[in-house]
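Only one chain is given next, in structure tokens, and it is the form predicted alone.
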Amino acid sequence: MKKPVLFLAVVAISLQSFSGSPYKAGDYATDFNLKNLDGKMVSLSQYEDAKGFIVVFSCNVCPVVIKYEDRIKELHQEYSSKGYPVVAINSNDPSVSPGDSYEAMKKHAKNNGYKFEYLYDESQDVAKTYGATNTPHVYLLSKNAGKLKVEYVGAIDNNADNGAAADKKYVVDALNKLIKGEQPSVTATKAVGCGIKWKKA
């Protein structure tokens, strides 16, 4: 009798981690209103001149995020001036991952020279709405008739260990297509990294 009860408990916990179906290319994403490192609330609607966004679910301590950190900064440096800024979001529960607290976010961003917004999804509602599962997990959005259209979901490239050796640069390729007015050739890949640290039930 114990096994079915345990199974149901696991299912219940899993269901709490998501709200609806994960976003995929062609869907329209919901805007959010999250606290930045200056304590101000930030939403994508405030970026009036943006053509879209590189939304990255990230954190401070995941080894895979750390490997990708320079590439995330390079994406912002290269594409923010072209209308596609990086907006990073930390959804990890600090009671599960103490190194991902709001105060730790401030220190991490300062120490690593972040030039992009790094937002705190304290309720984890944004991660659940988007269907994010990993850090890093990228959602490339474009502004389409006043809405936020999902153009690509997944990994930054196909080599977490060595960006120079990556022969498939999914986010860069998708961005370059969008800038040319074309549709990305690849719209979904598997996000590789650490699982988001969800609040305990």
Second form
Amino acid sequence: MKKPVLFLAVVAISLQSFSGSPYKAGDYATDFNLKNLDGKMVSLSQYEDAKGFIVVFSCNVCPVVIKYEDRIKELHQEYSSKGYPVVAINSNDPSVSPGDSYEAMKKHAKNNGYKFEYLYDESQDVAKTYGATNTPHVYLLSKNAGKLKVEYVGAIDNNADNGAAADKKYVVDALNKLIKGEQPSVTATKAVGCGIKWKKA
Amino acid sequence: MKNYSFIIIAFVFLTLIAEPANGQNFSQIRMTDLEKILSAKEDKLLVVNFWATWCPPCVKELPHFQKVAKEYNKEKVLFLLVSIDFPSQIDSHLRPFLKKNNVALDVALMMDTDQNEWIDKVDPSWQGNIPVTLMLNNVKKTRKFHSGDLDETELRNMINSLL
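The block above covers the form predicted alone; next, return the form predicted together with the partner chain.
All chains and molecules follow, beginning with the one already shown.
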């Protein structure tokens, strides 16, 4: 009788450590090592001069991502020189979402003139570790004593349909605070997005 | 772009005013409207599906809602499809979709784009992914929230478990 119980306990513990709980502001994020579009492995630790990162769980086909495409590019353009580059990650399983394959990512980045890294989370481990559920889903990180502190999790702004009409620019506001050495005032938001397409069990 | 967005806003405002004239089962709502619907003290099961025409799993499960809805008395089980389509795509996407797919269920387009203000009011566990389905009866004080799409059997079972 003892063995099954022990077995279940081990399974329960390993499941817990695997999925963890979604990152929220104040947590420390784990670095990753993911393949970029040139086939090179990229980690956040390689960005020696960065003060932090705008990590965006993204993809090629989600209509909400497409709505935000220009705004994501603008974030990189505006904030990479200030120390906060965009790092986009596609975690969708291409067998569930065929338009999100690695080859399709290359085409998508080229067609859209991406100037930031667009990484392939083939195992989906990074999305699971971070607790990402949707695209686009932003994790704003700052380098803090050699660690990656989560500063904000959520939407880019409060109007997916029309960026010009957005009157709460969560990520921009949080970045501007960080650059001034202050804490972001809003650290978590929710928005409708496309669910990340998980591998079928 | 800024000039265009003003035109879009003006256009949406106009369609809002003109709405009662041309939609039978299509309405445009705000969070306050949805809160009223979700808090109605009526002894019937309210089945609220949050979806969008741009969401493939939502589109896939829609026929199940259309089919299963016919199996229940409207006095006992009331279906509402809350669309999270982009308000700028009402005429280009949403209306043609409803027509093409003969959607006879009530459809309410959520016009409040500040989603962070209302997602938690639907259900605090909702992360903003769609589709999700909320079922509740405020008189019987029963409630279930399902994240992800449902097949026909799952939908029927979820309803029956609350009747």
